[in-house]
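So this first bit is one chain, no partners, the form predicted alone, shown in structure tokens.
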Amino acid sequence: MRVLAINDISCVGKCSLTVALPIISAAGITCDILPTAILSTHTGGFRGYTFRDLSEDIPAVLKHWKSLGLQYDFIISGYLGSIAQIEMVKSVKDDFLKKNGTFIVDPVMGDNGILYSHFAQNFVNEMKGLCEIADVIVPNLTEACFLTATPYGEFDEQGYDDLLDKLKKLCARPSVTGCDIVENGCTRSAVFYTDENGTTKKYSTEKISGAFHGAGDVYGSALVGALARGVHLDDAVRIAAEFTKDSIVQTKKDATEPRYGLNSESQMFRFLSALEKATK
């Protein structure tokens, strides 16, 4: 198997394709790159960080993989930062999608109810079609609810049905990370998804309070390794959540402050435990 991420490398604050590379690189996958830019830091809680777009590299780098031959199994897109790098996206697709490969999109566009600063509602427009071409999406709520012009607040479970249903139209397979449940009199933090036969299912784990940057990286870096290790899909969001929420609470014991990203990596053991489980 092979997997091809396209996302950002954020040298400081672990996300983007400084989380994606470790995590499917330990599932046993091998994990190629293509970064969109180059920042000193993510965007999340940093002033004064550096950008590169690397828009006028990626043509040449694409030549170069032609003339290789290189095909993929997977094919996952991160942030992107124009329309151009999404219609980019499409090309990549097309060229380098083995036939009966999976394409996923995470539509990387905003958080807490609204866009990041740098994004406006044109570029949401061209995101649809992304993900009007995609296998599977994995968007947050907020990322969930501009996709498919929601009102962003509060959701009971028949809500967060009827956004799923909503996001169906633009791709077979949504997963929604980021969604708050009371079971049992507590609140509690849930995927909601659709499996292969269209049925929206969820899977909840512990609620950790606070805000904690890149959890959406880790939950789609593990449900990319996951699915390319053949775990069914339930299977897959189960260990993807769990490992996320375990790297939240590692992150939260070590009181590390939240917009360095998740410590992940002594989770990283209970992690691939639980693919060994699932495929055999």
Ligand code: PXL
The other form holds:
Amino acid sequence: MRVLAINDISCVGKCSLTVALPIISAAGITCDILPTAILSTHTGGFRGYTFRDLSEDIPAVLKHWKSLGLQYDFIISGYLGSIAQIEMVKSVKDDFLKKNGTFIVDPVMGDNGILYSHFAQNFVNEMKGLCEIADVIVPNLTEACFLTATPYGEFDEQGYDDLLDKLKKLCARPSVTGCDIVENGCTRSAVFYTDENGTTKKYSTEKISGAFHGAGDVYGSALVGALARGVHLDDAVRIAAEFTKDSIVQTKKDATEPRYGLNSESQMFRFLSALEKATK
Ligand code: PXL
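Okay, that is the form predicted alone; can I get the form predicted in complex with the ligand now?
First the chain shown before, then all remaining chains and molecules of the complex.
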């Protein structure tokens, strides 16, 4: 199994490729990378960060890869710095994804109801086009709302089901993270997702209060790692959600600044043990 992760390198702050590469590799899967930009830190919570767009370098990289005849079982795309890069990802999918391969899009655009800096409505519209050619999309709740022109706010379970129905018009298998639900009087954090048969399901974990940067990257990377290992979608969602929750719990215990990302390193063994169990 060979995965290509298309994402930026945020040198500090543990997100995008600095999360995808260790998690997918630890899952036992070869993870090649196509960096879209190099930033001194990610853009969520730091000021004065540097941003080098790597778009100019990408055509030569892809030309070289074509000469090697590279083909991928999975391609996952994440943070894209421009509309031109969305178009580039579409052509990478056409040229480098195996016939029966899986294309996963993390439509990284925002969090907590707002778009990240650099993004506006025209980017959202183009991102919808990318989601339309994906097999699986992994938006957070904010991104799911922008993709479906749904006002961001509080949802009940029917509201999440309706949101998934709208997303299904874009992509058959959406998986939305960060959906708060109330079960037996307790707030829990759920992933709402659609399985291979088109049925919407949910998987919930304990809700840890606070905003934790990079949680979506940990979830998406663990999901790809599990799917690439041949784990069924239901188990892959469960394992990825538990790993993300465990990483959040540890990060909260560490009391590090949330903008520095999740301590997923400490939970890697647990994640791999769950993966081993699911693949036996
Ligand atoms: O974690 C998502 C992400 C990825 N890449 C960059 C970001 C963010 C979120 O802020 O700024 C550069």
